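This document starts with one chain, in the form predicted alone, laid out as structure tokens.
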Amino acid sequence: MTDNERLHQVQSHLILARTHRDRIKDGLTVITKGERVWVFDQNGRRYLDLEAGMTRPVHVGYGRKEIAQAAYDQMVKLCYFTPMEFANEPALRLAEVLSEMTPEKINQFFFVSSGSEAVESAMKLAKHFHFFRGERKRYKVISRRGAYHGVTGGALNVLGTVLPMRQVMEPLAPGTVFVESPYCYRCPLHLTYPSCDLACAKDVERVIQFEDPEQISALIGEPIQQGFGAYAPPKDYWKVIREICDRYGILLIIDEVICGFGRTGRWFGIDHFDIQPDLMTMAKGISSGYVPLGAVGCTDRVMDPIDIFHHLHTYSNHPVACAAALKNLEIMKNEHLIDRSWEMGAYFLDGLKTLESHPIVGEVRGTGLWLGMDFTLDKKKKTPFPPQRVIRITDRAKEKGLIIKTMGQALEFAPSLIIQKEEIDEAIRILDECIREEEKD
């Protein structure tokens, strides 16, 4: 037995995230390679990659030389050095990079390695916030049923989906509320876009007005949801959302990390509601996965009253991370992959909206190369479809060269945004095959 083959057995020594282990026994699939928007298994076998790496961090495509040229080139000149009381050059010139990018007031940053360090940290500085202004008592966080905030220990508090994830480490620090979000496809409120005028924004101020304003630190919500698939609230209910906080005091944390670096058409999500928010979170797209790096950002009010920012990961503001994401960036800038982004993601949905005639597909969705398709059993009655089931069809479809996954009773589709058109044709497709396979089963 060969060394490559000793490491590919069953058998491996890896734990695996969110993976049964049912699905091991049937044996491991090992990503090998990748180049453009295709990977490569250890049998040599091709897929199109319709998730950007399946968390969607992969903008700008596999195999790009000149990010790697730039850590390396950072790593023999200075490796890593503390972010306490010191400065490195590829830091200070991505925040003022990003400052040029993100929502006017957006102009401070705090580098990370991961979009769940980006909510902790975002959440702690909303804390300081208050804490040094007098108001120590807010330290309540709003999140909403559905939302994705990473699961690290103050993000896990505000999950709102993969309830596994959350209830096994259960019991959390108190401190969360949670309030409804805006899925309209299946309204959890039984209620139906425009009548409702927009009640489950509405009704965050009941919820405020119950837990005691002073108490409330920060709402957080992703500006387009994944928990539903892609799911876009309507376009005024960000308004409303931050007419709220600004009228309780409560300060609102935008959740750019899947959303942000142009997977939504724009740089970032919330730029299609035309908020400004307090602080931000990005991550995934920021280096497309080169290196783990993440950030969070926030406005001069947010950080006048701050004396000293008591929090600190060894990693944080890390130069060869850094300088990986400017260059990550320029390319991005270069070859207007914004741009592309909302063009490719237009054909595709197109695209997918031809397979809403299939029985079982409820309705088609997307902003941007952010897509979903949702699945019922009963389209007038909008019966969720088994979870299962979906996952079915995500297993025909790799057995046919195509990953894809899966967000409660939706497919998602979040490809690199260099995806051409005719490999979109091909996506659709095999799609279409799998479908239809679903329904005869």
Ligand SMILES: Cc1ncc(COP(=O)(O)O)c(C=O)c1O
Given for the second form:
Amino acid sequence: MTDNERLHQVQSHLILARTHRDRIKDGLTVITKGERVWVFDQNGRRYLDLEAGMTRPVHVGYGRKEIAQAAYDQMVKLCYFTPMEFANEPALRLAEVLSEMTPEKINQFFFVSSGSEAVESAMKLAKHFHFFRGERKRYKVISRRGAYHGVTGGALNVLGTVLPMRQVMEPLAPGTVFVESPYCYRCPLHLTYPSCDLACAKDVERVIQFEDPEQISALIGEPIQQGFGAYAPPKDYWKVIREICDRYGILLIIDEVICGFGRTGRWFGIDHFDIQPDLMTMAKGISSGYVPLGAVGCTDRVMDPIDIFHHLHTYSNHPVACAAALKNLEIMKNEHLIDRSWEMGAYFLDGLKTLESHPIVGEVRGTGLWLGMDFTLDKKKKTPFPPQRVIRITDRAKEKGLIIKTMGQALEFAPSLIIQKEEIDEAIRILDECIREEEKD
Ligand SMILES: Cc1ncc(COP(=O)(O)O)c(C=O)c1O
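In place of the form predicted alone, output the structure of the form predicted together with the named molecule.
Once more the chain from above appears, this time first in line as the rest of the complex follows.
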């Protein structure tokens, strides 16, 4: 039996995440190898990966031997030791490095194994903060319609999008309050920026008053939101939210799971908005996907009242994951990948703008190497575009050797930060072809 036949035979034993049966009825694509921004399948076919591993973690590109070596060295030296009452060197070093690169007051860190766990930990830390200060009524969390914060219990509660994911697991625990997102292209409040006077942000205060300010623990949000396709809010949006949170003693959790570590051309997405979060969640680019790792960071003010953090994952503060992350961050610094993300992002955006002449392309946008292309059936009215047709565009692209992903009515692009101009040019050429073919259909 050949290797390929064997892969085909074993596919019935593996459960895939969020994959309709119909999508794999003709067999699986098995990715067997990665080099820089390219991946290869079981038949040796090469794909230009515009999504850094599809869930977008691989910031430094595939095949970095230095990260493998750092993980190997740490495994041999100390593979694991408990996060309770003991520390390990890589976790201590990584916490120190992060305290220097995150916003000024984010100073203490706890490491977990995913973005969802980081979100859980942040919400628990917020609850602990209020609990130890005697404000035990604060249990509600404000999230935004359209938000994505992960899939574990607490994270699922604040998931503001992808209806079936919530629906299947309902009833969810009470305590999440949703407000509107800043999605100006199709404003949920039917207003126009700037004459809207940031109504979506200011409305949060009205919701807090309605819900009882003394019951609210935290507000969580992605600095630039995935939900509608890499949507950056207006410049002052986060300032308004920060002021409202301060007025009511509510902690602000900024979810940097996607934006963090250079995705948007700054170390963190919130760096574009000049505000100070109380807590930050991170994952993906922190280790470039070489090992599972997430983190929550918070200010001393948040940690000070907390006598003990009643929380534990066996793999918290994992030494191997932290050692790999340290090497990954060193590469990002040495190769100036944050500046690169900003420069290449601008180049990519210029290329995508040339595709705005297509009748079905509504709006193209981006911050650093996180970009989106919103489709519409009518440019003037911004008529919604069937998500199935966006999926069809991604299927066409895959046939032509380009990996891209959908985000509802939009396409989203998040390549490794090492992508080169010629690769971006190649991607734009293929995208142009795919959109043209979709228009003909
Ligand atoms: C903003 C945000 N938060 C949290 C998560 C959950 O991270 P994970 O899939 O690692 O659990 C994601 C995943 O994409 C995310 O985009």
